[in-house]
Structures are given as C-alpha cells and as structure tokens.
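Next comes just one chain, in structure tokens: the form predicted on its own.
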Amino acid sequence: MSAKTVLSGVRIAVLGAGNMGQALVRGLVDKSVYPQYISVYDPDPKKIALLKKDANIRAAKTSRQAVSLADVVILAVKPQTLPEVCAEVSSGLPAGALVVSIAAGVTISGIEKHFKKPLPVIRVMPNMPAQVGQGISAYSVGRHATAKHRKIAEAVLAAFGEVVPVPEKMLDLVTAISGSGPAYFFLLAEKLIESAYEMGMKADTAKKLAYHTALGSGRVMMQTWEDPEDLIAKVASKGGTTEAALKTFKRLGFGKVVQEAVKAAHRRSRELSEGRS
C-alpha cells in the first residue's frame, strides 16, 4: 500500500494538454497520483487521447465536467485564452478548489477578476525543463491561499521538477532568468556547435560534445553548490587555454551583454503582465 502524502485523494483537473499540461500530468503519475483521480480537458482530443493511453487519466468531454469535482485546478492555458476558459469553469468550480495558474504574464489579481467567487489562486511560473522533469518553478501565493494549499501547490509542481516560493513581484525576474533561461544555454551550446563545425569538425561530433558538456556542467553546480567564480577558477590555469578564452569574452563585453539580454527580457515580462502586447 502507498504511504500517504500531501497529494493523497486529491482530485485535480487539469484544463490545457500543451507541453506544460502533458509533462505535468506524466509528472503527477509518476509521482504515485493515483489516474483517476486526474480529470484533463483540451480542446484537441488527440492531446487527450495521447494523455489518457499514456497515462490512464480520466478524459473530460468539457472543461466545466473535468472541474466538477476537483479539490485543485490548473490552469494550463496560453494567456490570451484564459478569459475564457475561467468563464466557461466559474460556475461550476466547487467552493475552496485552489486554482494554479502556469499562464504565463497574467498577474494573480488578473486570474482572480475572473471568479465569480472568492477563490485561492496560486501563480506559478515554470520553465521547459519540466518537460524532462528537470524543471524550476517559481510560485506566488494569493490572499486567499492558505499554507494548506501552498503545500498542495508544492507537491503537484514537485511533480515535474523543484519548487521555489517568490514575492509576485519578482516572478518577472524570474521569468527572464529561469523562464526564458533555457534558450540561453541553447544559445551557447548553437554557438560553440557552429564554431567547431567551421573549423572543421562534425556537426554530430561538435553537437555531442557541446550537449554533454552542458550536461556534465550543470551536474557540478548542482553538486557543489559552489559559486560560478570559484568554479571557474577550477577550470582555468594561468596562461591556458580556458584563460584565454575568458579573455576574449570579457574584452568583447560577454557579462554586458548577458545583463542587458536579463534587463530586456524582464521589461518585455513587465509589459505582458500589465496587459500590453
């Protein structure tokens, strides 16, 4: 028998199969939630039933059936679609469900104007590493949130990697760090890919490489917890190669361009959750 946890006879519905919704409900299973006790709806009934052959949850033939029951609601949509889905599930919500919001730019407030009714509301916002359950999510917490239902929200996004409480105004930081994060990783591996390549190595060789290290990277820093500075100094001897590589990176200005990407994609977030597109 299962030893019980946070999760334990939980109903949770699940409105949005994306890559978001589909890596959480996976994430859930995973986690020992029992199946059927995961109500998904998504307009897309191939999305459906991929989720239900894959993961034996119960299909919603409708946003407001997969709701009826639920104790929580994640809200799993893209921002321009919320409105409505909030509309359609008002009136059928049951009194105390928490609602989780993964929309991306849409403010706690914003959520809550959509409820006929008081409602706890949890914001989160995740990063695409969750699809390989290695993601960081950051949450805040409504007015109406308890620490019963922080603990709630904490297991359900365990489910598809660690979980970090943040005031809501700092989820626009976190949101140019942590949410758009992953592509700058992406960026430098593309570039160190193309580099190899032009000076004559394999595309496969060059891109396998570039992968594992990155891989291997982020393994140390999680291990070590050490600072970036003193790992570098791991790294690189006086008068080598990796010194002279950092050389360049700071004469070309690297760290400037770095903290000028953070400032432009933190306004850009500031700008989409005050409503302009």
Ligand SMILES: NC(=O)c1ccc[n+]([C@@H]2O[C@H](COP(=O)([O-])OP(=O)(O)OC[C@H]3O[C@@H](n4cnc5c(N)ncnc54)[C@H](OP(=O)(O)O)[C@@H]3O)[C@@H](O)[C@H]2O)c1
The other form holds:
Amino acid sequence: MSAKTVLSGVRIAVLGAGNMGQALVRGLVDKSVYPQYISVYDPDPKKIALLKKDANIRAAKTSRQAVSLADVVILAVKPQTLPEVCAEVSSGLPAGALVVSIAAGVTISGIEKHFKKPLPVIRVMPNMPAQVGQGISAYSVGRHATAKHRKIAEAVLAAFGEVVPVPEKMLDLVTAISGSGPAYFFLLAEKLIESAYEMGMKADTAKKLAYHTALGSGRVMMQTWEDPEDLIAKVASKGGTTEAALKTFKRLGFGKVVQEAVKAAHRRSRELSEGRS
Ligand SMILES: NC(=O)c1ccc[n+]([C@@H]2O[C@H](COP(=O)([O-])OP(=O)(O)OC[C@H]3O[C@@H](n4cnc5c(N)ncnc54)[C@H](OP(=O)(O)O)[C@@H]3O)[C@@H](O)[C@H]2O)c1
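Now that you have shown the form predicted on its own, what about the form predicted together with the named molecule?
To see the whole picture, the full complex is given below, headed by that same chain.
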C-alpha cells in the first residue's frame, strides 16, 4: 500500500486536456495519485481517450460531470474560454471545492466573480517545461483559501515541477520571467545554431551542441546554485574566447535588450490581466 500524502483521497477534476492539462494529469499519475481519483474533461474526445488509455483516469462526458465529486478543480483552459467553463460548472461545484486556475492573466477576483458563492481560488503561473516535469509554478491564494488549500495546491503543482508562492501583484512579473522565459532560452539556442550553421557547421551538429550546452549549463546552475557572475568566471579566462564573446554581447547592449524584453512582456501581461486585448 502506498504511503499517505496530502493528496490521498483528494478527488481532482481537470478541465482542459491540452498541453498543460495533459502534462498535469500525467505528472499527477507519475507522482502516485490514484488515477481513478482524477476526472478529466475536454471537448476533444481523442485527447480524453488517449489520457484514459495511457493513464487510466476517469473520462468525463461533460465538465459538470468532471467536477461533480471533485475536491479540487483545475482550470487548464485558455483564458478566453475560462468564463464559459466557469459558467458550465458554477452550479455543480461541490461545497468547499478548491478552484486552481492556470489561465494566464486571469485574476483571482476575475475567477471568483464567475461563481455565485464564495470559494477558495488559487491562481497559478506555470511554465512550459512543466510538460517534462521540470517547470516552475508561482501561485497566489485568494481570500477564501486556507493553509490546507495551499498545501493541496502545492502538492498538485508538484506534478509540474517546482512551486513558489508570490503575492498576486507579482504574477505579471513572474509571467515575464519564468512564464515567457523558456522562449528566451530557446531563442538563444536558435541563434547559436544559426550562427554555427552560417559559419559552415551541419545543422544537426549545431543543434546537438547548442541543446547539450543548454542542458549542461542548466544542471550546473541547479547543482551549484552559484551566481551567474561566478559561473561565467569559471568559463571565461582573461584574453580568451569567451571573454571575446562576452565583450561583444556587452558592446551591443545584450543586458539592455534583455531588460527591455522583460519590460515588454511585463507590460503585456498587465494589459491582458486588465482585460485589454
Ligand atoms: N502552454 C504554456 O506554456 C502555458 C504556460 C503558462 C500558462 N499556460 C496557461 O495554461 C492554460 C492552458 O494552456 P495550454 O497550452 O494547455 O492550452 P491548450 O493546449 O489550448 O489546452 C486547452 C484545452 O482546453 C480545451 N477546452 C476548450 N473548451 C473547453 C471547455 N469548455 N471545457 C474543457 N476544456 C476545454 C481545449 O480544446 P480545443 O483545443 O478543442 O479548444 C484544449 O484542449 C492557458 O490558460 C494558458 O494561459 C500555458
């Protein structure tokens, strides 16, 4: 018999089986959540059938059916679909159910207003590496959520990877750093590959070099937890190749470019949270 955890006996409904919903369900099952305690609904029957086949979860025919016995309801739909999904389940939610939303830019009060009664809401900004269990999720709690809800949400989100609490006003900045962040690292990989290719290297060799460099660098950061400056000093020697590259980054304003990009993402996240399209 498996050991008792925070999620033992907790029934979870996942609404939306797209990229993130699927990753969450698979991660939960990997973390030994009993699959028959996970109920999933998505309008695409093929997505549900695949999850049922792979993970043996309960396939719901409607979102209302999915939430009917749930202790935790995960809203893993696109932000524009969220109002419709909340309307579908609003009157069918069991008393005391915790609502966890991963929809980007939808505020806690924006979620609460879709429900007639006060209910505990936790808003999360995960990121795309959640799809391989290596994400980081920042979350904020609504006014009706208790310490117990927080613990349950953390245990659910562990299926995505790491978890960190933040005040809700920080979530736009989280979006600009870790939410959009994977794309920044992918962009750097793309530019390394393009540079190598243009200078005569085969594309697949360049890709292998860039991807392994990203993986190795990530592992070094996580294993040593040293500051980037100290890690850079371990690669760059005086008068060497890395220093030549770093000087070029500096001369062309790389730091400023990153800062401006983060500001643009932050601004856009705020606009979306405020309902401006
Ligand atoms: N992907 C990321 O890297 C990432 C990162 C951070 C946050 N998020 C947030 O996570 C949420 C999900 O993103 P995603 O990338 O997983 O999107 P996605 O792949 O489009 O998944 C959303 C799923 O919800 C389904 N759906 C539509 N209407 C529904 C309904 N009434 N009830 C239940 N399910 C319904 C969609 O079906 P159809 O396709 O048939 O419409 C789709 O399968 C979004 O709000 C996004 O902001 C995503």
